[in-house]
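Single chain ahead, written as structure tokens, the form predicted on its own.
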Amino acid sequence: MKPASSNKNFNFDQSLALFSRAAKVIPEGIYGHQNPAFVLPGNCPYFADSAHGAHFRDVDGNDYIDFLCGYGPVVVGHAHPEVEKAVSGLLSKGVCFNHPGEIMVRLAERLTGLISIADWSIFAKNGSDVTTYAVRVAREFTGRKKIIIASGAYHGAHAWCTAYPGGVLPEEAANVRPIRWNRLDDLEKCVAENSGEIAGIVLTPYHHPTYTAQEMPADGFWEGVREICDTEGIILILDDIRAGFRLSIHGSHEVYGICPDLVCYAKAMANGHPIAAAVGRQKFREAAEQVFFAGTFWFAPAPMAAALTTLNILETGNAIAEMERLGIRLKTGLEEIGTAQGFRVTLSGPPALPYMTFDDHPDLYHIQIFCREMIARGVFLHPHHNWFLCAAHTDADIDETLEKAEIAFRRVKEEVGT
């Protein structure tokens, strides 16, 4: 998927120079999902310098409207003053202690008060930490080994769930069974073929695979999943890492009518500060206590302060409703402009977490050119990953994005046609 060249309005000289230095001392230079190869090599910034509100600046001094928001964690805006004040207040007392602080108890109380199925909560730093923990709790509770996931879903970088084979032993993923999203017949068949062996089902509230359109749950899907779990004694684990608290302060399961046993959160929980959580029903507390789970930095109080403040902002203000409203404006505007330019484009997924596809061109070349041209005009849109709105986006940001999208669609048409 090599994107076509472009006469960029921006240059990335400092990014490229810094990447050259990084490649000498860091494997891949930049690794994981922030590797430039995942975006548009040579046509996007590689390194960021600063951010505020819904905008960020790269190391070359180029400014962007940010529709990636750190791959989702920034939900109330970069450098939000209320969040940063809470963080700095605790940092002034220290960073890492021998013991947790009182704030950990307050945050657990807050989550169990907000989330209907939560009778307890534990904390870590990354989504991978808590999805892996939830799988272990399911195995401890059931005494079974196998886990069902949806094909194309991302649940973290740990060996049981990663799609990348490097360093992974075949037996580490041997007990994972993939099914097609939204296909209850697939699930029923998989459970029947592995009767009495399935410990848990790990699913996201809706399907958000990389490189392709997002898929919402079909009518009856979640009810069917719950019924199968109840019948077969399987633990239903909801991976709400990506969407959690962006769609509802009470968790995405409330939006889609899901009745999970365990739920995992991270990303938007603390507006970019490193923290993740898993919550669960009382029924699974004993199993949770049997799973050893620890990290030197997991009890750091400052990210917990960020989480408490972020959750308060989301609950008491209109941020969630505004992200949805602006997301609908973005979706409607881009689809209309695309149609006017002769393209069939769709923005799939929830309005606050959209992803655009050129419906007649699944090879990704059209979306790569479109995003390249938007980045070159100061609007950061990812060609392969879903986008994110935050509470700091404004109508003016949407207006500017749509204005520049008209130019970008024309450039796509000039370069590769409709």
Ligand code: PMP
The other form holds:
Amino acid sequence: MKPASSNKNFNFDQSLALFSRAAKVIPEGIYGHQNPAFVLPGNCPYFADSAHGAHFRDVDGNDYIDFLCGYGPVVVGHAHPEVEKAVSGLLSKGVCFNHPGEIMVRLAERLTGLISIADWSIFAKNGSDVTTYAVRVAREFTGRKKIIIASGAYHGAHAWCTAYPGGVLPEEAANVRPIRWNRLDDLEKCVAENSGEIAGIVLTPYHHPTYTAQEMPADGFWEGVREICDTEGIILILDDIRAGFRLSIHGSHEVYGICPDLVCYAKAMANGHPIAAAVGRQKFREAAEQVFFAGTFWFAPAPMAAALTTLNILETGNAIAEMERLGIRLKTGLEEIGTAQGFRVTLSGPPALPYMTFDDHPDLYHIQIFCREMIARGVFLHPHHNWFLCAAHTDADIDETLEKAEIAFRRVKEEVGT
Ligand code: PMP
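Just the form predicted on its own so far, so send over the form predicted together with the ligand.
Below: every chain and molecule of the assembly, starting with the one above.
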């Protein structure tokens, strides 16, 4: 796909027309976090047409360097030939059977081989499926009700954890207690106030809330969490859905020195094909077996083939190192160009999953204008959600992004100052 030219006048006419049609027959037109209201209404594409490598095309024919990668699943590049070959090889043998295939056992063996704490693995389709499952396993194991999370963290769209009240009974979320990320004092207080009642703590490996800078774990944070869990008999559930396999083929807990009991994966596991997994230690297996877990489509073999191939590519190639290298180039480049234009900007989080903030403007207006200007020049950056590098990004993509960022920073300065 050819890169977008810097002076192309992007319009979103087809996106807007499709949205009008959609709004008549689909609640909200586009629901969930793909709703344009979460990005930049009127200034971003609403519908996609196709994607290859690190680029995608919208329904108006605009081409972009893709720094969202399907909100994370695309890790070795859109429509990766090896992954798609593995998938299409299986599709011709049938898509959905009465039984799982041999491949499910192979994938479980692969995950238990790759992930230090995994003695078993179970599969579903979405991240929310497995975070909810892990919470149930923790409740089953401990016989307790309450769950601790970090405030601002996203663990899915299910009733126990959604931030949106529509249709949710207060009692469905009543047993969830938020603490502040990195605050062991909060955690100690919360555990003391709910002594003997906490089943599990659900945390991401580092904090990646929307709208604000990402926060890395402070020294001693994870050790402290583990100690409290051990003392109080609380199950430590790591939600590695967003970062899993992008930072390490062995899971993000290896990067940050975390000792979780149960871990949830989805996104990058199968390069965009729908599959999620929960893995756990042997001692939780009996509880895991008591939790009824089922979905009509969950045993489909093709996404499992995509997962096996994606994991092989990540393990044998230099994809993970490349994403980090290019992410560091992007971070350094944007921070330098921003500074030269008079802004204080920070790219927080791991280089392969960065988020940019204008540090003097937490109201988001500056980042929105910046992303609007980048999108209009063919670089898709989300103003409110962390970005994703994939292994198909190239140095040329980063060069082009930085070149356009210089123009975009200038446009921000002209419009709203530094
Ligand atoms: N946990 C985390 C950390 C996530 O980023 C997400 C998805 N953004 C989920 C859970 C839920 O995954 P899904 O949207 O596939 O249900």
